[in-house]
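Read the single chain below, which is given as structure tokens and is the form predicted alone.
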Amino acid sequence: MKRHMIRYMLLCMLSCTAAGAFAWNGLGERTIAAFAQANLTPEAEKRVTELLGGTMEDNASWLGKTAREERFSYIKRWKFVHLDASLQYAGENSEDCVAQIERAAETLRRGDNDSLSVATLRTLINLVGKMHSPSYYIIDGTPMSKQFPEIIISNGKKGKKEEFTHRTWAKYWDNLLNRHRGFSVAMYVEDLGVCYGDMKEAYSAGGPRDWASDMGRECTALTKLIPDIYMSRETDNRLEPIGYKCVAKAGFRLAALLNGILK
């Protein structure tokens, strides 16, 4: 049995015994999952509901929670995406995010058994979201987090009233949706549909490797917007819609992947 299949089987055993225990409040992950479910075909949504016994939102953070257990620590390596200098996928021999998405998709497509399908479906829900965060890209051997080891954000005020917030690159993107207190997942899903609904077909085209290259272009554009670690309030405001666009892409693409598998 191949190594990745063994690992999915281990996840499968955990999935059968602790389904509800791994739902936690990762707003971005939950929004992507809910937005994806809103774009499933009726056939795919029916099968997803049968497998999960609930919503994709409820299962969005299961893999990340699982990775905290020592026996599943290898999962932490799955979140990265490797691109070469031309922004083409370069992780064929790795266990990175794209490789795991492709393997999980093939496993789910075979549908060997429902228990294994549950684990792989949960894996896909989490990893397709992960690959749309600029936090985890490694381009030509350099992680984006190394380019921006710390972001210092101004509150936009002048003189003694100016204050600064320090964030790591990963923490900056992970907290993107948390800045609008009172917004629920349902509100974000509705807004994403209104703002990006006409881009559904364009964003959904291609497969995981194409999506990785597209995100590589997003990362390259970000390096031009942020010349150094200091970020003005104006730049911070300009990055927010970029983050929302990435969330919309993740939701549309996760839905497209599942619609193609769960026919």
Given for the second form:
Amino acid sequence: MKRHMIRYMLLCMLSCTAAGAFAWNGLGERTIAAFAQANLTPEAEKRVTELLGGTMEDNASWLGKTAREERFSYIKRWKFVHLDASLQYAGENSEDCVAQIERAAETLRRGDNDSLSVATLRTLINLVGKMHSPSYYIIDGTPMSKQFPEIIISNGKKGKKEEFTHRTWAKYWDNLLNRHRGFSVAMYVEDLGVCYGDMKEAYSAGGPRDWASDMGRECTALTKLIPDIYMSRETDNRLEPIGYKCVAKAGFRLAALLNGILK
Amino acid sequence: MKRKIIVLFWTAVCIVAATPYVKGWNGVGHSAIAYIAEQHLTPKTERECRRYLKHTLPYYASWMDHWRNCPGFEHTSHWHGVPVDASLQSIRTESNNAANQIRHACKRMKKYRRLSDSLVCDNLKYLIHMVGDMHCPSHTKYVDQPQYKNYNLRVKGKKTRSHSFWDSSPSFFHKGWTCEDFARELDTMSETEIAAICEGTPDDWAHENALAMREIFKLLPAACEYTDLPESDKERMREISDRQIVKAGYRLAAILNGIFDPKNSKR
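Show the other one: the form predicted together with the partner chain, since we just had the form predicted alone.
In what comes next, the whole complex appears, and the chain from above leads the way.
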């Protein structure tokens, strides 16, 4: 516990200076944060604003930028989520995403001091988003990125006009929200509310371990849609709503977590 | 040398990876049109559109482009432009004609309550995209006038097709703009002006576009280098692109209001 406290203290030092991305790209992270903020209770939103001195969206990529510093490079290990074959959380003894979320939530709940709370809040904003990307799931010891080291996506045209886009598994999900060109974060927030507003209660239920299992089921559903590394345009189109749903879940769950802590 | 090759390779990879799939107006143009339209829906129309789409209008703005090459959707692949005859009238006998398909969709949607939810949703997705596409400057097909065909030109030395130039004109003329930027800057007309733009039928709009869009062939001649063109011509091209976007947005809203809230539709 002391070791983790020291790490968060180190993060605190940076929290005043750093303001980048790992898992979802910056747009995805900001969208999840803004969607979560739109679903906070008034009490939680007041406390979040007091701590951050700005919006959750502004602080969404702080952890990713921090992780780029050599001395904080250990943060990069926090992106993985370990599940066993039955899709139950299996990362208790690791430094994975869920473990860090649980530690950060506990630290924020204790609220020992504001600067520590700021760093843990910023950490939570990023990690709850990250754990809802299929990019870094390790199921029964096999990373999704190993199962799909490369995805080759067809533009759907026939003959000489057919072209392919090569993506890594992580990059594919990073770029999910780039599909809707010209969208601002506010537009995504509005659309997510229209599309998933009536699912708020259902998606928010449970805790980080339940959410990890749920994401495991989403990952399993994804693998059934992708027969091999060659992906048709149709498959590409069918994957997008699944990823989009994960973005909505991330926002609702981040809000639920913070609403529960910052009462 | 080796380093140069590596840099060039990764630059090419980045360009390919960043290339969007969308056609017609590029994704930005379609999203902006749908966004502008959404600002002009009556509350009832907006509610009904969201009930059937389960999304906002811009979410489905490029849906037809995403699916046009997928099994079962090939027949929609040519519903993105408007062929016009020698008198610049939309060819009504041509099924591969966005104006005709808009008319058909509007007719089906007149009795939308009798249609299944998924059919209403599909017709909405078609309308959102096709009303945008028929206003894209390069999407009028002058069937009997070979002088108004797709041709090559250069932009900063890079070879491109005139069709591609106009498809990407929203992001070319307004780099980095979001839909909100387009709405703020372009959606500035008075109610009277908007009502005048929305008068008529899709066939009338197709004819108006066919008359007006001949200008783009003078402004952007075949084999030209865009960069060398007079600034006044570049400005005029930007104006044309902007005006087509905002017109399409107003007209899409008018069509949807006419379907879902005819009593309050200003058309």
